[in-house]
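Take a look at this one chain, the form predicted alone, written out in structure tokens.
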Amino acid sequence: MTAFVNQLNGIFPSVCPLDCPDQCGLLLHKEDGKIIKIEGDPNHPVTQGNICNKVRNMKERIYDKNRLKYPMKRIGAKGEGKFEQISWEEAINTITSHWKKLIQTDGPESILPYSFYGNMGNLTAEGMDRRFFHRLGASQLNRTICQSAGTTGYKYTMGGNIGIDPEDTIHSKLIIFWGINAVSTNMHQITLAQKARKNGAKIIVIDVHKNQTGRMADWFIPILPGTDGALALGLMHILFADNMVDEGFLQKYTVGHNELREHVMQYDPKSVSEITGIPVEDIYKLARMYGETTPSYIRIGNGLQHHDNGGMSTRTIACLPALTGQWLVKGGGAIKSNSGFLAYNEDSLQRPDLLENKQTRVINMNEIGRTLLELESPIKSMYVYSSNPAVVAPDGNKVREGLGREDLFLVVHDLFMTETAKYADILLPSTSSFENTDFYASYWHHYMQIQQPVIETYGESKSNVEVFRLLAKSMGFIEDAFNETEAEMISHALDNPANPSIADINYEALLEKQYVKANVKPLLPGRFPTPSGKIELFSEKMKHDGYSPLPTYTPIVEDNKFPFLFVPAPNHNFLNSTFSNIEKHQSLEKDPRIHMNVKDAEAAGIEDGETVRVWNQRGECELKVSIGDNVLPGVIVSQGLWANIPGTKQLVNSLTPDRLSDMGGGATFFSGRVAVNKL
């Protein structure tokens, strides 16, 4: 491997480590062993050199003066965040004894992991930790926090996660981001739809709030929240009854057209309207553009499948592009998530065998809070990391109230004094990826990349491979799959029969080349991952797995009668909570906002610019409001998860339920309601 950390300066290829689709090729410039500039690469065949503020000013975070230098253990309260310097020694021992013990007064299932994907690197999400958990017998975390509900959708329409080359999208002539804040969660989507806008195509966007993906469109569509399925039913029905769908793809490559047809004439444009919020014209002039315009291609976002129906929602929306036939045509078709094309071998990085206790429970990190309150067998112990479960998951004030008991053991492994970090027991300090050796697959692009070591690792901090490896050791573990290299295991898992995409992409590939493409066969002419090898539009799976085997509105649940919808979206300069408690990134984002309509705020006589109190039987918040007309009336629209500062009330998960989504176990966040007062 070459050796870029022992290089003090230079320009390093690097590869961005964050929950984004567009997983940017980058280069580092060192001067002094120390990055001075990070920029993209613009040899990187996708992002092109074209990278986000969150990464641009990422060495403001890798050098912020708060980052942790090494273990520390608690000396004041739970949630205090008062502590002392301890050695990795102490620390590791600590942890062990007090896991020996819990194993033996109540059992392996009284330790949790929670961690979710705060650095998209494989060794470091889903390799050593997951090696040792299995091996410990821990309870199983059900990681669904993000995306299951929509990836199971999508599934059942088309088999897998499987959609166009985005490459592709250039020849697209009409293109519809549904759900999804591309400018601020997937920019070079929108750089590919820039160069098709150029060719002719027209753009479009579905979604809650006009945020800067649907000030940038050709036509913006305000739904209301959770009707997503709703509005693509009512398309179907109108492509249906004008006759423009075509037959001869629906005979040779779906099921269940004509069954689709019959049960669609239920959702015609006057109920679906009153359904959505978007008038009846409205409906049928996007129903003539998607059904006349060829290629056309729908982006699936994550926001749609954040309510109770968002697995169908999503599974519903997948079905448009068989109807018109468009898997056929470069640039046609939709992606909710390519990662199926870059599968690599789980069982060979995760190692499941290692788990003796196959029954072991599993535990929905969805409902952490009440997890950590209510089960009967209670969780002991807790090992947070790469995740800051404090802020990022639902019913906020229950989850804070988990993290505080007394009995409970918390570890939390981060890079910073986080809102989680606070109530733990023994912290300690990790490595950026760019102190790390690891392997990434994006989840909407084709290519594979690899990331080297390129600046010492910080103060005293280790990977999470590091870590998982000493503990292991100090519990005795002597299975070979503790010793392995980081590099041992990405050739293990990139060795993956199953995926013949990835045939070619191999450790030594990808040490050569930085980032290697899969070799993804067309869709069509060819077979679907589905169970009867076409795309389903009904699906027998569903039916036998208890739900609609034909796509189907179902409302989002009403938990309480306040007023507003409530969306707490992303913002454009953080990524969940990750740079929220950065200067930089902070002033960049200026400050916490709702959005508001206009109706609403002259009804309860709010102005622009004023702190409102926002609140429900969960929690409150204490935010500006912005007035006009960005939301439909009757809904209301966050953006960012905040930092914690003191004095402020602006967690706005306190407000989120921890209900889960109709498949998949998902997240519901936005199908909570609030109201909204004058303070």
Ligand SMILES: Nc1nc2c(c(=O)[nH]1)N[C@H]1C(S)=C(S)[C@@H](COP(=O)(O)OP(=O)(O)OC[C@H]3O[C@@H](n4cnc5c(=O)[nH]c(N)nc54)[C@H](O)[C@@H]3O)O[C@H]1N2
Contents of the next structure:
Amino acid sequence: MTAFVNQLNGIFPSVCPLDCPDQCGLLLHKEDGKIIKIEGDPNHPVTQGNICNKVRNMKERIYDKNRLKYPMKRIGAKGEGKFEQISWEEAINTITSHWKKLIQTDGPESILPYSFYGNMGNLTAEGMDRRFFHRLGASQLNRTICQSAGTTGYKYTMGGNIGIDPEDTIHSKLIIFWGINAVSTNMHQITLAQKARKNGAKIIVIDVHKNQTGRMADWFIPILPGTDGALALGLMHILFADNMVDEGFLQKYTVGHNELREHVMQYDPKSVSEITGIPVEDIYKLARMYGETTPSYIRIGNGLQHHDNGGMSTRTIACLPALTGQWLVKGGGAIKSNSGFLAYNEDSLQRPDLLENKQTRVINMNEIGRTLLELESPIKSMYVYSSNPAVVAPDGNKVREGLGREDLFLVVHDLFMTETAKYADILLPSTSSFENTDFYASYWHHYMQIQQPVIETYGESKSNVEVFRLLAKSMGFIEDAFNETEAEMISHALDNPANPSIADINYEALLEKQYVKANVKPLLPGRFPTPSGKIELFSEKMKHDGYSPLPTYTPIVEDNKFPFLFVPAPNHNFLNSTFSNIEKHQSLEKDPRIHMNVKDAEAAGIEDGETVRVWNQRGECELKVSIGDNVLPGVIVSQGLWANIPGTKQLVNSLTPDRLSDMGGGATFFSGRVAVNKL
Ligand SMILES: Nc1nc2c(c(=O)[nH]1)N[C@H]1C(S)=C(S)[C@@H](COP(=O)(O)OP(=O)(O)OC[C@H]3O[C@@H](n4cnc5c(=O)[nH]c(N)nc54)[C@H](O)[C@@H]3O)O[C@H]1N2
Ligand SMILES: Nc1nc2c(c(=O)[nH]1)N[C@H]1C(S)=C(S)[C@@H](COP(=O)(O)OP(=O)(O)OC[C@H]3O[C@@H](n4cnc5c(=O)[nH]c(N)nc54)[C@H](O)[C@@H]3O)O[C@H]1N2
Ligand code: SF4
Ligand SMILES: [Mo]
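Same protein, the form predicted together with the ligand this time rather than the form predicted alone?
Everything in the complex follows now, all chains and molecules, and the chain you saw is the first one.
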């Protein structure tokens, strides 16, 4: 136990563990050993003491009466949620004896880990777990549910997850929030944008939904879902045609500008207007603002990449700053993700060398439903941690049917009885991040942070690291990798000669300072981590990988004949499905709804506030309707991944496709279609 745990009263430094770019510095106020208040750390250089509503209310979650206290085994039917208490010893032995047998009869690939970033701590999310499953030889999971399409696309243009320092965006004069609901999902970028606005910057939001972010914009541009690549190409068309490009920059720092200039002639504003639903005048106006304002900054969001064409859309938008030479100006450029600057030594943390069979199969997590139901040599056991696939994964009815398979030995490790946990054979209680030691790296700002345990472990709960240590021991794994302490794991992970930006970040420095900024050199002048070392407007590598080497627009897949495009996005008070089970957060959010254009509602005779049936070939939901002009005709938007309260039908992923996006095996949550009817 650390000093912090032993002190019953006081204020202790911490970091927000949630999957959110801001990664706020926190202060935890303790009284009698319990957290009584969570506030932002005013000294954190980027987040400066402001935190969101979700986390200000997080103590409700930490001490919620429904938090899991001890290991349990299932005594009811799968999905029913009936369990009885067992000891850790019994839990671990049940799991490993089952697995030892399975390895004999079916081989280790019949076991599948399934996890995501419910806690962003690196030891928790991708540390001891990876070591364990590598050593076990389990099927590998390709963790593609969030950002892999866009990451792949952005990389083709820029070479890596690298953008500008968000702290520089106070100097921007034009800020475009493109497919990002930043008021809810990146609030400190909004604070920085507001500072820039005081200095004369204009804020543009391009989105399919005029939500809280669209409402704060100087100019909101509604666009049809999945057509952003076409808009970016139309802008390029005008930038080249009207000589608003920076020729010197293009010559010196890019590859393929002549080919691109030629190629974008086909994307004339009239055609682009027909594709995107944006009037021709507005496309010209946007191109002029972008071409004539410097520094300009594009914040590229996840809304773009959860589509069939998400990789190419992101690759295309990533080309824009190069056309006007923005990467040379402080506050100019783009951010999609900045995780490249904080890259630590993954091999040392995750130990892929422990995986003996390098041909071990890889399962794409976006296809988990069909994987559980249709695989020829089936998954016989799944171990779910830090994720809630029954609610968050696409084509949810298939997922839940798969989880309900009688012959699937399912282990779930979580803080709560999630929808997924209800299907478990063995259910393990997890600590919260405030009970662990871990290190955190933001994928937006340039700081690493540390968490030391502040409160005692809740009930008998254990951290992911601790559980995998126990499982390794029980499996008879004797490698040193399973005996390392958290401190050793952090020290080794931060030793990464391949990334000089973090040379000064180590365990001791983090302990002393709580957050340490990476030493990031300006992108220019310098080499980009692309094959050519330049920004690749034309990419040989794409050609080699079977894509068009130049940015192109391909419409999203014709999902079916239903009349509405359906965009089930996140909401303000939950973090994916986290908090969706907490009364406080539910009441802040009120109820799950869909937003529908007034013209569509009139045509269908649907009234505001009515509960309607939203359905397609995959499933159905019953949701309240909000009628207005904040979505275009033909588009339905919902917000939030709600838990399934008995008597409701509100699992929106029952409706989403499990097709994979054009690149990176990404998810296509926002490219599905639905019908909407009166009940
Ligand atoms: N409050 C809150 N914060 C969160 C999360 C949360 O659930 N709640 N989730 C966290 C996680 S894991 C992530 S990945 C990020 C995601 O955060 P964001 O990057 O903001 O991504 P989304 O919220 O998925 O979608 C952003 C916006 O894209 C819009 N959109 C959908 N399709 C299109 C399109 O085709 N074109 C355009 N231009 N816009 C489109 C949606 O209407 C939405 O407003 O947020 C993180 N932060
Ligand atoms: N329709 C639709 N679906 C989506 C999205 C969308 O925009 N629309 N967004 C997608 C995106 S971007 C993402 S990232 C995924 C996210 O999907 P998930 O990664 O499943 O995220 P959460 O729903 O937050 O679930 C995280 C779970 O981890 C648990 N947890 C937290 N800390 C720990 C820990 O230390 N140990 C263990 N064992 N468990 C822990 C939490 O209690 C929670 O149940 O959802 C995707 N699904
Ligand atoms: S969820 Fe995001 S904004 Fe909220 S406290 Fe955590 S890092 Fe900060
Ligand atoms: Mo995500």
